[in-house]
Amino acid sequence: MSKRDVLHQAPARAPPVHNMHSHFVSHLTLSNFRNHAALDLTLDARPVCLFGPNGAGKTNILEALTMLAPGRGLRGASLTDVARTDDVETRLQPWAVSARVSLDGEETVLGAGAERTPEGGVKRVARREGQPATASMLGEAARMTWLTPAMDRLWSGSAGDRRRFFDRLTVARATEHGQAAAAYERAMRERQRLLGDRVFDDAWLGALEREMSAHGAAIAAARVETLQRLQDAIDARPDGAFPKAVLALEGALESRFECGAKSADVEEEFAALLRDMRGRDAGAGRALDGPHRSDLKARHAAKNMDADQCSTGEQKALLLGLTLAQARALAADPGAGASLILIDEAAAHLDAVRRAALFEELLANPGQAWLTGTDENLFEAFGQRAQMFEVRDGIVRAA
């Protein structure tokens, strides 16, 4: 089967499966992807445990269906990163991911990918149902969360990193966040660059600054909602295995909303603040406020001790817990629904109870989840309740 193929035809359907799950990858392609040559997955509703060596592809599959949503997927690669590497020449060759997903008794065929240009380039290509898609439309059809291990210490890492976790959070729930905050991204850039030239354009700067508030405020807003469907999930989610967190967002605008300040306020007081600090800003190098700067803060509710303070494995599991209460948060929005939950050596950190108690809440999740580990033994709490798969060599079993 070509690329094209992949990213272009449907795939098969799947034989029907009576499960809780409501949300579901039902059959998945890849062809070009990484390590893997070419793909064919029929699944079920159950969740989805595949094992096997270091480096023997399980991430990347993973790593495929983040390229469905918004983003660059979980390992922010570019699209020539993704493209199977036996050589140079293939680094530059298409690749694509097909996947049905249903969603409440209704399928929906999704496609991504990369092909050549004209011009000799590679281009990002994504489908719905056959027809050209925006990232939103395909985020819309199949929303997932994802973990991996590199996120162990995000409570311990840089404020960009929790921002960056905090905003595909939001975007699960709000697709068009992902457009605000890269409409905002492009404002500030060329503001920059305006101040950094020293032009002190006042007509040119505002429209920038406006521009900059108006998106900016949408995002502050859109975090704070987001942030406050979690934190009712959370406390509304018995105690158990996985602690509850005490979340806060550390940032100007997201301040003025939570204070209950109306939209327009924040941008036009945001928008006066970028005129008086262009001076400040162009000396800087970049701009010093804005939701670009805010913070992600947790806090260990039975403890109260903060995130970061925690040992490894309280991070872990906070992590788990926040990402536990965010399929809650969006089956319980009318407006969202149930999401996948993709989480890459989802035994790490973790012992025999923990990690039985994390598999029966992703069994009550109405979301298909997706895990990686070394080893079968691993998931065997699942017993019958999980298709297994051994990976190997970029070459997928059923076991």
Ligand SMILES: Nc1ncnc2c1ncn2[C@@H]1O[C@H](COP(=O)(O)OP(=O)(O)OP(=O)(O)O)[C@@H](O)[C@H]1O
Given for the second form:
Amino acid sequence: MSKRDVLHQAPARAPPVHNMHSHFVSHLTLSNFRNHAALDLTLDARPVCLFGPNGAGKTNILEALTMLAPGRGLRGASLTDVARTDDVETRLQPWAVSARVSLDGEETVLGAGAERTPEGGVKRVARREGQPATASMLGEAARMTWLTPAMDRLWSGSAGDRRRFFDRLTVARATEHGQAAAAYERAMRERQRLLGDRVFDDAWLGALEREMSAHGAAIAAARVETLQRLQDAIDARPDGAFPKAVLALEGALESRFECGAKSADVEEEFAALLRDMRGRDAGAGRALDGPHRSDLKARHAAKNMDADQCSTGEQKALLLGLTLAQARALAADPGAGASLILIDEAAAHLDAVRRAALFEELLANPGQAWLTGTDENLFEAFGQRAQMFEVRDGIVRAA
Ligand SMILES: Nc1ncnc2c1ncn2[C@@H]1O[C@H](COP(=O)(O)OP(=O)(O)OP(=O)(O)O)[C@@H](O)[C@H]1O
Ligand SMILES: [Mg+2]
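Now that the form predicted on its own has been shown, please provide the structure of the form predicted in complex with the named molecule.
Then the entire complex follows, led off by the chain already shown.
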């Protein structure tokens, strides 16, 4: 074989899947993001496995990716928290994350970061193709779901954490859900301010309550749809390595939609309730009814046991099953599509059989998987079907 033939031979590794329905990051750069001064990664569609010792900067890379989705990333961090600090440079450094993302065969360049303002403050910047972008413009170009060890206590933790988790799942499917939630919160805060100041101005309060009820109904309807799509994705599968969950939303507006109520009726009832409860909410210092108080419940189907009563390992497995179901639900949704799955340290808690099952699921997902672990051996079952990177002190090199 001539030298030329050798050069043109297909590489020994499995060919990357660049099909029309795939979604993957082909290039990622970080600058001054946590312990990464400058990172530049060129990737193909295969799963990305990051391994290295504790404190190396693996989770930071996943976090950087999540800064490209609507919200504040997987740690819920502030703009200044993620800016790299070191002994020499203690001032805030502007940071940036940029990714070339391939979605259904089309490439988009997304960017997120913080810049100093002339007044000495910091402001968030988001870009798509170099132009200023809104959260939904980012969300449409980079769909992702993530799972971190911090979420291990989700089922036994606060309703607020579960609600935020579920709202993130909803935003991935319907990006406008994020704006509806923000508009609802704004109207609710304004109403509470008036009630707190004892300004019982009917027209003013009525206008805010109508806004709350319109956005509130949209929020509840979107959550109900997300739940149905998720449950369908879960139920479509036979029992496998991950336990199946039976999901339920606890919330008055959500329940009305589940009973088939019309949106206009739900809105009207909620506006009337808010009007009636002005005195009570004034006394309580907050609105006691509404979708801002809803909760997500899950039962372990095979054991018929509430998720919060399950063992730590079972709770984690339920969440992993839910994350995989979310990716399948998005892929099956004509309004959404393939999504990235980011799993921080998942492999470490799974036995070899479940780990292999997880990898097979991730390989079947049309979106790229990103995984972290302390040891390269954890990812052995992938063989050549994944790309491996070693992370050490904020330096990443292909393994
Ligand atoms: N703003 C920042 N500037 C510089 N370094 C930071 C900043 N925020 C966090 N770090 C550092 O980043 C390092 C790596 O964090 P990361 O959570 O990514 O580690 P990891 O590789 O996931 O480790 P583990 O295996 O323990 O989960 C930590 O040592 C942390 O102190
Ligand atoms: Mg970590």
